[in-house]
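Presented as structure tokens, the chain that follows is alone, the form predicted alone.
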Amino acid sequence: MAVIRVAINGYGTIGKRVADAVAAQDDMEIVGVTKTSPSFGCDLAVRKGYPLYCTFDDSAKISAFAAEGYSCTGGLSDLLSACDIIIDCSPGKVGADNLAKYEAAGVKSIFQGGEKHSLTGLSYTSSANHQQNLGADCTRVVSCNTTGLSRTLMPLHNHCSEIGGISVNCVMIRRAADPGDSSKGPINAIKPVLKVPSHHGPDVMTVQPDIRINSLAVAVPTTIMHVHAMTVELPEGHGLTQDSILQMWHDSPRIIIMNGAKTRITTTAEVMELARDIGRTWGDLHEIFVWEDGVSLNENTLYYFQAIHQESDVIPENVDAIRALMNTEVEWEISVAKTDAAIAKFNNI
């Protein structure tokens, strides 16, 4: 089987993530990355050898970079020349002319969740349609928050499907920004997302439109990580009981179940320190952590809290859509066990 070339347009916070991650990956290459200009980022590219591109086709703008010292080895066309696919990590609202390009050059693109599902038509989380993402042109990776839910949700889901389904309310406090991000805020107050439902809820229907979601977010003074507070309606007959639910996640890939007062991991600094306790490259988590002794079901109402680590959960979920688009697994289990052995290896675990 011939190697997927991948190209990363955009080496940001997600894109040095998903270049690392498909780098470890036996059946990928990274062909290059791109930034719009010389920079900090590019140290780090030329340090982990991944050939340098500028977003752009302007001349002056590949010159500028060998004035600063960098080798680039031309612009966004000479690297859609080069690869099968292309993980776009841009900044801002630029898909869609972004997606105009990767068409014309006839190269197969996944975008990040900032962008909407309107752009693709279809958007992706590994455990709830790998298999309708085989073989198209083009998907979204839902945001990281989106993805947190699906995954602890997803189960519930196939699990109640045949019997009413679940039905889901949950609140996403969330993080004011990135650890690197200097620009947002909110610094000292807590605020809430006027527009209800956020638009989280409605996203998770993008990839199963059968789970009936709505949400509410607001956002607090924390860089971290995310945390939702989940309430989950069951059908009646579910035969779930708590430790039953516990095991059903335990068994899932991409979750982590702890006692908090047993561990002492009570809080979202906490469970950073773990992912640095680790070895985890960056200090990154991308498995979705859950607090056992938060969960509680009442008859038919499952409570629970999640914690999400916005920078890095939805990085091996761009690993497995890249094998679903080139249409190279079909089983998503396979492809999650296989991004997830790559992964734990390049982090020595």
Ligand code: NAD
The other form holds:
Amino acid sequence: MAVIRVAINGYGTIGKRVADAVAAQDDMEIVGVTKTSPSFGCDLAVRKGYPLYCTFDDSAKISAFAAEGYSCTGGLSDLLSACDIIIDCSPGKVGADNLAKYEAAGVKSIFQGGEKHSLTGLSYTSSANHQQNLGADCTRVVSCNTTGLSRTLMPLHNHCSEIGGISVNCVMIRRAADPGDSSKGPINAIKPVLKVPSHHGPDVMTVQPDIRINSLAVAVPTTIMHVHAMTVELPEGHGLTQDSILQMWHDSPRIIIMNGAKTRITTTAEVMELARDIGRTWGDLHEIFVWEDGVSLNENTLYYFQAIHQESDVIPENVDAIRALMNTEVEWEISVAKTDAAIAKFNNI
Ligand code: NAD
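Target state, the form predicted in complex with this ligand; input state, the form predicted alone:
What follows is the whole complex; the chain from before opens it.
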């Protein structure tokens, strides 16, 4: 089977991580990444050996790279002619312009969670709707929060869907900014999202419409991880116990369960230290972290906390989404296993 030629438009926080995860796979390769203008991010692309392109076709913008000592292969149109699929990792809300360019070039595309579902009419998480995305021209990998919600809710949904399904209320305690971001806040406040419910919970329904879910969100002054405080109503006759729920998550991919009291991993700071200790590149944690001792089942009501590494949980999902759109792997579990095994090699674990 031919190796899938993948391009990255927007080599920032998400783009540089997706590029490495794609390059680690044996069924795909990176044919180029874009930067809007010469900056320190270009050095990383050069070091990794990824051909560098300009986000725009403007010849003055392209030649600006050479003036700063970078070899720029061309503009976005040149990159589109060299790839089978493009992963749009641009900042949210610029997707519509970019999508028109991808469609004109006849290239499949994957957007990120900063874009609305309405842009693509199709969204993606590996465990929820891989098959629905098979062969599609365009999709959107849902946000880091929605990806995290799907990971732990999908096993519960699958167990309960025939007996009435699950209803979820959650509070998203969100990091204010990424570690490399100097422009966002708050730095000295807790900022509620006054649009109620927040978009995070309902966004799960773009990948699994049968999960009834609402969310509230607050931004807090931290740069490392989001925390979700979850309340899930299970249907009568669910037959689950606290232990069987933990086992269900244990058996599901991309979820880590640890006991806070025993490991002394009681905050997001220690979770991130764990990620660094086990040698994860950039200190990333692709998995959703669930505190075992924060899980409580009270009759039909399940409570738990989970932590989301916002910069990295969506990275393996992008790799699986490539296989879905290119129709090269029908089973999501097989794609996930392949993706994660290849990533584990470069993650030195
Ligand atoms: P970023 O700002 O770190 O990187 C975006 C990159 O795109 C930058 O290199 C920027 O120069 C470039 N760019 C600017 N305009 C562009 C254009 N018109 N076309 C192509 N590239 C352009 O942003 P990010 O954090 O990587 O976010 C990218 C997307 O991923 C957004 O939709 C965001 O909502 C989503 N996302 C971000 C996170 C996170 O925590 N950072 C998590 C999940 C999803």
